[in-house]
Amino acid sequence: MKKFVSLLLGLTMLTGLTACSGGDDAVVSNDAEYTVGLLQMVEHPSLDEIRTAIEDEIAAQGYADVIALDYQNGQNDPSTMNTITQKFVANKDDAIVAIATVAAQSAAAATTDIPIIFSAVTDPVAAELVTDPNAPDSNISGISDVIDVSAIFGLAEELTPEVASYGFIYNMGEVNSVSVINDAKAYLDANNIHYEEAFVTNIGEVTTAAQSLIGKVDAFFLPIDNTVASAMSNVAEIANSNQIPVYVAADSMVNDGGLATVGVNYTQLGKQTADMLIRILIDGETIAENPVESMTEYSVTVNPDTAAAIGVDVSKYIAE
């Protein structure tokens, strides 16, 4: 069994529903005081972890019987997500929680009246969800999973100082990915470090993209990209067989085979999302009173199995 270890630096209970795909009807408790449409862009470990943490935090604060979550899976398809958010609006849900950027954009296009709380949106300004994160002036706010790429590259310098070039794999259609990659390019340019890019538009292209970088770069850097994350195990297999370290922007991507990150703690992200939802529904606060939040806790996460496979010493980050 694989062992995954996190060293924290800063630091399910299902409500009455059944998870559905696309436009299928969900069963939502009729006894709850509030109904919340919960749209998740696609199923994969990072986003699933957020959703579970939202459910758990609502229950932990004693509101499992008060707030009913109508969970819907967007299947990584914009038209499906649009259908789902339109259903939330037609049902006159009390709020919408949108996990990931495309899901949040779909919710924003569907309503200007229902409060929308997004989660895991890296750059809400670039995604045109808010104009000023510090002073929301519409019906949208939430929790950003923006990361400091310099911390990740600093960790890479510590663990694999011989790396002189990086390969990026990402979907240019994901605003969150482009934002992180732009930050990564700026950092590497400033430090005279070479990089190559491989673009994907769907999960099926990720393996080919990884293979295309073999022999061109010393390491991979993967942003918080939903397309790439869904095929992370394939990237890890290719990288490990070629002795290439993979640095990523999310702890779940380390769990799926990446070497290491200073990245997002998705359980904490979900908890913060639930906290904002509760403040708005239960405490009666407005979106305007809740500016966009960034993560309050980050973690160094390493994968000892991957480290052993490619000969990298990560013992410093393994808890005794």
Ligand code: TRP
Second form
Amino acid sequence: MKKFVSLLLGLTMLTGLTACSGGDDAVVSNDAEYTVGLLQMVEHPSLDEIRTAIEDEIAAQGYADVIALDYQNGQNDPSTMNTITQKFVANKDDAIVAIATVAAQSAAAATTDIPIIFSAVTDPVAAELVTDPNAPDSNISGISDVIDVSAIFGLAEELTPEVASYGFIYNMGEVNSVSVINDAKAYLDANNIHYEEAFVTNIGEVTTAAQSLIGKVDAFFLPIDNTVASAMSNVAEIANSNQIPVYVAADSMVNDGGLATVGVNYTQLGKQTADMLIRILIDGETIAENPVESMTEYSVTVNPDTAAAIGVDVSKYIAE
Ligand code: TRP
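Switch from the form predicted on its own, shown above, to the form predicted in complex with this ligand and output its structure.
What follows is the entire complex, opening with the chain shown before.
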């Protein structure tokens, strides 16, 4: 927010300070002209990469001292996220940046006037953030990481043609995952390939879910699920020790031990998020002038260590 408003609010908030437990974030004290509430749904490598890219781009454009980011971690918990976004609104932040779907949904529920720029929301229509991504008509727009499910299964057919069944692990509370899983089911049904599902509601359940699929399926397919990504190395350990190939929807999940993906570049996605934020805050553009941007450049990522451990040849995808 503008420095002036921030000062005023700081004064009015003094009276209510006791109610504000851990009030480190009540008002970001700084000389910046704008304050932006930055809510990240949970900390896992891909979302951390996005946040770093947002910060770097703001600095690269010369606005590090003009835009103050009030960073908050949503701990993968919707009610924590709601508390945070309500605080952003109470603080009269100039904009909210929400990384990942549930964070964006929380921001959307908190305000209909403060501009919200979402980052890495896979299916913003299913998440009910926008009705028409090409023509945002509320206070919400942002950058989407659309998942090309058929490209991932195409890669899987090439690398492990013997696979006749897949196990899914995902959190049904994540619309992003449900959307990708619906595409996966449609693809596998059309190709007469069998699948089993294991559901989780929090990070602590992921290991058990992975174990429950062992012996039932030939391979795993993990959608763009924040809960599963947060425990990815555990899933990889179980799968790899059982010689099960794991296909995933993000490069970070390959780095954490999955076998392969076809996915987007999240550093680029973070950069585009910051650029949209700058257009709105600094250049005075409106949300309506900023249609949702969908990432459409995909690249293959493979994990050579995992491939070696389970005996899959990925040499074609390893840079010489
Ligand atoms: N697209 C996810 C969402 O809509 C967020 C996300 C970005 C993600 N990168 C990821 C999830 C990597 C899992 C793994 O919420």
